[in-house]
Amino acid sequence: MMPTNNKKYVQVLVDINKLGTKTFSYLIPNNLRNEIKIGQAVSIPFGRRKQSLKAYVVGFNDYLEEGIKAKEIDEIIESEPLFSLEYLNLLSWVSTYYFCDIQSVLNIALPQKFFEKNVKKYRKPKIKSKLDEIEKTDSTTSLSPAQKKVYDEIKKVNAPTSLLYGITGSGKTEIYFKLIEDTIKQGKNVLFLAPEIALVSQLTIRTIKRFSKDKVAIWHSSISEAKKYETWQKLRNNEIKILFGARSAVFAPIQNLGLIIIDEEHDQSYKQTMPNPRYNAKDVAKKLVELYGAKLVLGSATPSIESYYEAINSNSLFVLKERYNNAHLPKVVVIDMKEERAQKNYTPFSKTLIKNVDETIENGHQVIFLINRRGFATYTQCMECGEILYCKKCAIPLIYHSQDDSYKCHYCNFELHNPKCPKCASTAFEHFGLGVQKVETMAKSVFSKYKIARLDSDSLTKKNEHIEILEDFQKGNIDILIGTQMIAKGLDNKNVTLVGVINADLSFNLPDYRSSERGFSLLTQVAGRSGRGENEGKVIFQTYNCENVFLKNAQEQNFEDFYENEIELRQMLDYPPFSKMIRIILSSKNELRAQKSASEIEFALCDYLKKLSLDEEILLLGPSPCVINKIKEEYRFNILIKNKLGFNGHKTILRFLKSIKLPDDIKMVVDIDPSDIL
């Protein structure tokens, strides 16, 4: 039971048309003073016309700013609090740590249906989910000796966070299921996060088959607000035992939380890059564990450098080194595409890959092609004058999409149809580079006798389409599945015996300190989709740089060697885990003004740190133009901060940033623990 209140004013959260979600203070009537609680829904008069709106109690105080006259709340709509003090503490921590206002946090945490006045007249979701058709079929699977050993060790460890590092196909999911089963038997509930919506759906289907649909729900950005609201109410009533979701599910109000599992924990999809709050679901989950006394299990075949380092140093690393049922890791072959071009093969498919595709499908097995780039082509060039077709608002080339014959910017959604060259007005364009749509088109020509499908964010045009494509692939109705990184994680189709990576160099070529980690993880993960059944698998990496040391690590599926090489570089350069990063981006439509503001802030911060004698523990890089130096017509400059003092350093930097007053034409973005520096 939550404590009653003896304060004069109540702070309420309300969603206002055209203004968004805001907090306001209202006077508490005497007759409600002993009844009002945090988390209750109340009715408030708003504006000059005293329009009656629904709001939520989020705090109390005794004083208002001078000149403000508070109105009284009208009534308590729902006496039972809809969220707890612990839940508000979590949201408050997110607001403070990620340097944003509480309203921004609440905007992503609460379904907007919460602010509808007539909640009792609320309609249930009209569209039935495909997940509702799944029935419980599986019985409990016994763990192998290796799995049982790791499971027992995780149960015994005192550390709140454990890392399960298991090679692809080693059976991490079965250990997750055993931990889930134990948690439910203890009367507690489970939050299970996965990085991609497609993977969330797959895991949810497997879990329903094991535990029944009555205990399982799903939560991510693509489900409707109505469905989200319905799930929220079930969570509140403790009707759901296992909640699956992508990163935003970390804000769902699960009762009696006992266990959080984060699968593919290395994936950068757990970090929200925009809008505010720019949170990382892994770090929010660690705060949840602290608040609720739950346990967190991270799992991956390619753990993040930070997680692996932390697990080693806290004795909470648990390792599965063999595939389940002693299956072999797939053989990985590297093909030099420079030699293919020398032999006048200008298709994206090497002769070796073509031969292996034919053999694989003729033997009744299936194939995956990975090309980690959306769209048809990477840039479009005028054949009359050589001009590249750029986004008018951003400093990047437009990407051609053959599906709707359009040219799109993947940063601001600017779109062109039937363009003319901005320099000479010609329409003689050629498309260069490889995107997933072009690979699909060429594959349908080269492999015309096979059934081919594509799975990427641009190909999903209707609800649940990703589930349908994956079901068709699982049933054998698709011979070749082509996709971006979406298909590299979690696919467990035992009939896949060949994976082809069309351009293995792509992820290694970005000017970012995490590019090697991302490239290694992607290649290792997609290689792990092959040979997960009784038949041995094969993987073909096509590359223009056979000497890349990280490519060789991925070929050998050797995470330990990769880690040793990478951690040495990180320590030498003071990158995470040897510091915590903060990225400050200053932007303006006037390039000189943005540069000037960035320089002034860097100079003032340097001076501030020197006065505190912290300039050797908090290091600054920049200001310098961002790699993508213009987005949405605004020029961008960034300052990188390497904080080696932990949370104390973090608070010092944020204290300085709060003191900054910017001109109206300058925008500042503060990205805590950025996933990239592009």
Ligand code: ADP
The other form holds:
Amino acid sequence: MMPTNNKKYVQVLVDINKLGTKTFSYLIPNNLRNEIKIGQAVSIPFGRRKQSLKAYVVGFNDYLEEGIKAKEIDEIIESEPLFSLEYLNLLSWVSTYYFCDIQSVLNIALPQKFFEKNVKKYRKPKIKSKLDEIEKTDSTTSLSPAQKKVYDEIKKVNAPTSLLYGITGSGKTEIYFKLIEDTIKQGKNVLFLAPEIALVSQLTIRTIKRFSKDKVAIWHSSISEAKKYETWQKLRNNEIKILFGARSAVFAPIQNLGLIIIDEEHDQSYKQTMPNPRYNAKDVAKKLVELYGAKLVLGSATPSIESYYEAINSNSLFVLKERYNNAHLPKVVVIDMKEERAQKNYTPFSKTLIKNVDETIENGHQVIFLINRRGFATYTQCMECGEILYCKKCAIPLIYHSQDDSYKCHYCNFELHNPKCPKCASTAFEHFGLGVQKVETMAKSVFSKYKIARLDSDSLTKKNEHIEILEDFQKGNIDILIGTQMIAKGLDNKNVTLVGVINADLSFNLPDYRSSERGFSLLTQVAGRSGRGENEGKVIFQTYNCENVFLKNAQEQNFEDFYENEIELRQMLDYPPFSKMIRIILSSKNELRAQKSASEIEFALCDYLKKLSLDEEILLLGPSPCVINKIKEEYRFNILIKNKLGFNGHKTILRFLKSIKLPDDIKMVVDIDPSDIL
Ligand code: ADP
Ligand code: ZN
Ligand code: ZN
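Here we have the form predicted alone; I need the corresponding form predicted in complex with the ligand.
Expanding to the full complex; the earlier chain stays at the top.
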């Protein structure tokens, strides 16, 4: 993709109706040869009818493959480039590292609307954003001695990436603000990532109150195309100083990048699981700071095992062990639900929890319930023959949703109304297990005196609804907020003094090597929502398994102990950070064929590694049926690769993957650094 001096052909990126973006080669007319640049919009004749389309310059060639005849481009329509060569280099790195074609990367990076012809005529977005109403109100605060110390250390560190491990409420955000201020003073710009849209909005509001709103912008998947277009232009013109966003904002074309902050860095939503590019924004950010000579600050109260390990080994770990103003960490009580059942309490709420809810609300404080499962129940069983309702296409039980009386598959969105038992045709079903909707329904009867609201991805039907629910909660109009993991993160409501985790075991029971890390982090994070103000907080974990060591670590909010236990396991089993993983999934409608092709690939890879004498450093697991062995009528088998040779090992494996030829009925997904192996 490097430009050459006497370039003859240009590669352009076009959006062809419904086919997505593709690159094509065109001849450069003599009169444009000195003007044409990477990132410019040009118009090209396309197809037999020579329809004129808008395209972007992404590269140059001196010759074409034999047999290809190129047409000439018509003209340059926007001479100011939409993106730079460095930017393309980043995208090209993403496509190589994540083993996907550059087009899929460009697809996610460049909003589709940019290809529309008269994009120039875009009206300014009319919908007034909530953010427009917020004004600068806060004066700058000064850091506490503990914060100041960490801030000074981060300023001094040489490593490009630092990890700020600060317990919940320790004042990490204040340190970010100080770093942002410094970066802006140096005339450089900041990218600030948070894992979820709700958190992005909250942080943006907090930042606007501190820094005023001009020069602040937001970028995530729910921002309108028109708004994105406007923001893109502003970024390009260096008019934005701080860009907030979720994972995809890592592809926004920020000029003059000085600092990237990734808050809640442990969060799995930084990794795109599908479709391609299956990138991790954290790793793309590392590449970005390398390209720009900028700094990356990762922050979390429960760092990922990998980031913590890396930080220790590169002397870039910075720790805040106390809450700001020495507020106490909340006290965590574990309740054995087996005993509740023995005493004939069949509700999801233990007596201790009920008593504490009453006390908390009578004192004028607020409560959070966490139940980390969407929907109403876990599974539905026929009352005549015992059959369990499964998705027809996936090996997954259907989940009943009370709000629209439907049965949904959480993998393929298949939906069923008024089902009949597939075995005996009965229509009598019972719903077992607890989902957030059932907890809401039951809470409304047990706690009928109080105002109760629910926040999860199914309750977000209207745009901005999450902001409204959160605002209502912030204003004190809601006594009990019930939610899935969405409410565990970032919420800073000083009036919350009780958090009840309805079923703490849910988080630990997935057959995945990251399951305890996730469980520990979720419980610690949600506990951290309690007692953030002057009043002491309390947390109640309800469990059927009091013996769980990780639950005990979470109860004590002891990350170090958790880390020591976990890192030992990872080392023993060669999991990250002691290896980099690649997961290959082979799928087909025909189960035997999927299995056969997985075996063949595994065999060939094994052979390839043996010949290179790398079979001790690059380990293979499988092939085996995936934990979820069927999705959308396709049977799935996977091979796991644990590469202990770093980037060189990675390149070797990619070379092998490139050589694979598959029959038409077999699909292959390559997931680099997978976030789960389900
Ligand atoms: P974290 O991000 O680590 O959870 P926050 O930055 O949200 O913590 O800080 C917790 C609370 O303490 C917030 O309400 C914040 O306003 C307050 N706080 C933290 N540091 C300071 C400071 N230096 N001056 C005033 N208030 C602070
Ligand atoms: Zn039946
Ligand atoms: Zn399904």
